[in-house]
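First comes one chain, alone, set out as structure tokens in the form predicted on its own.
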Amino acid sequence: MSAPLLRVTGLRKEFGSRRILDIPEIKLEAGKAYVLTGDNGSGKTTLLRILAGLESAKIETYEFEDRALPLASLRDWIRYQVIYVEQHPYLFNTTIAHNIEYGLKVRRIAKPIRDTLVSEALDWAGVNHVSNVAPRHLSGGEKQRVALARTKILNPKLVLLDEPTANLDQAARAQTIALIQKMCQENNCVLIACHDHDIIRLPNMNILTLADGTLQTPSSSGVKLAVIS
């Protein structure tokens, strides 16, 4: 049996005297899609940010592709493999095409290759019509699709999405969910924190539930469960 893409043990997070998370183990398999559910304030966003190396926590081991990574410099080790997309994605005050291209420039990808990849990402996300528009003129759904395109273009092994359909109208939700489904089908490991039943019911979705600071199996029947320890 192959090793999981990500395995974290002994994860604990406290704010003052309050323990927010106490998770003995979480494992995510390569190419699989997961939904992280739980009440508001249960720690879903905090957990995603910890897994992305953006927020500190007490962790015994953080293993990526069966390799134990140094916790002191975790973000430096996983920044090309793990991408976290916030509920309200931050976009630079430039064109949408430049926003999508940004990560490729940081990685010093040659301009002709960047141009091709950006064009493909714009098509994939259905945002060609706003490629030369400033972010302030976009709707919430368009911003979310741009953020997904900017993520896809970098081809991370693990994508962490935080409430990607929150506060979107029905049409924008449907467009965003369609992109998430494509991403799940394209061999990325995707972990989505949300309450959206349309995402939860996507085919082959594995369910993780946060309650009382730890991961629990859901009681609902007919849902494929993730491996939870």
Contents of the next structure:
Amino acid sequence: MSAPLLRVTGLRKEFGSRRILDIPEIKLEAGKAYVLTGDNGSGKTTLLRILAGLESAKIETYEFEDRALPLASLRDWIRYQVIYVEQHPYLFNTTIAHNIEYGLKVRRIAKPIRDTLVSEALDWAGVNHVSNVAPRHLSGGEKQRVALARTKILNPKLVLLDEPTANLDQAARAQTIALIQKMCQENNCVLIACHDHDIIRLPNMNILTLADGTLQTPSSSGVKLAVIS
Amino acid sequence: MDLFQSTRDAFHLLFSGDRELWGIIFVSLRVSLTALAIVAPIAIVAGYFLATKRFLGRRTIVIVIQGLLSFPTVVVGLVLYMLLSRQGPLGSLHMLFTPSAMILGQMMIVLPVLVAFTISAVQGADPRAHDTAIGLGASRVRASLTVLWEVRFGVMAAIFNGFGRIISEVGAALMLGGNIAGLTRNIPTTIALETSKGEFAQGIALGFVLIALALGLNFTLARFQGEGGLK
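Alternative state: the form predicted together with its partner chain, after the form predicted on its own:
What follows is the whole complex; the chain from before opens it.
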């Protein structure tokens, strides 16, 4: 088996005296797609945010590409490799094209290359028609697709998607799932927190189940098992 | 007083390029814009910090800053006068009755306005804005700048308010500048003193300039402000 892209051990999270997460080990492999299921309030969002370095937790080791990273400045180390997309993505108050371009500007990519990549990403997500529109004029499905395009354009090694199809109508859901499927096929490692059976049943999807604050043995959905100790 | 005649004289002064009048306008602009340029970056950073960080004493600092919003400018002038006068602790700087003293006074007046409005603007920002910027790879500084850009309507409002407060204040400017012709005489001190001497034309002309400045600057800055409103 190849070395994991991400390996986190001894992950614990508490809010006051209440323990939310207690996960001895979680491993994610490069190029694989994972779905994280669990009841509402089971800590899926918290886990994703912790893995993205956006929320603090007690962690013994955080290894990315076989390298143990300093926990105090975790986000600084993984900021170009790991992207977390919120359930209701926030789009900056500018045009959609500028939203998609944001991460490239942060990475100081030259303007001509940025323009080409943004154009490709707009096509990829099917949001070309709204490229110069302000976010407030977009539907929920379009916002989600823009958020996915904004993520995909950066080609991160790990994408963490939080309930990407929640509150979307049938057509928007189908479009979003199609994009997620494309993203999974493009060799990104994707971890998706959701209850959506259409995502869970995607080909080669590995299932992680969060219950009682820890990752459980995968359910009997017939899909390939996740790498969980 | 013939209001019509005074207004006609005022326009004549303005459009004939009267040196004294335009010198007064220049002093006003130089003092207020310098004070604003020095204080704005510091105040916006301080406002952002106070809006986003939690630490012991933060609430007290915010309450004091909000209290300073209603501090009479003449009292700011009085305090600085005492500090800068020859017998005062800063008397050796020989700043009293200079444009520098006026700038210092206006900096003290505009600081709480900018900090308080920035706190209010940043606290009203969507908390996801910062996380999204960080999540897309922005550094903490870059993410903070992104949030400030997101709330630029409020931050620009802070700058408008701050400028409006100092360009038109008379108390501190009079006490610290001394209304010296060609040196520290600015628009509000001239209006206040010349009118009391019966010189209405200059006062009216400068009044028009103040109004034009307020509108002109607002239109200019509004271009950077965005539309605001509910998203």
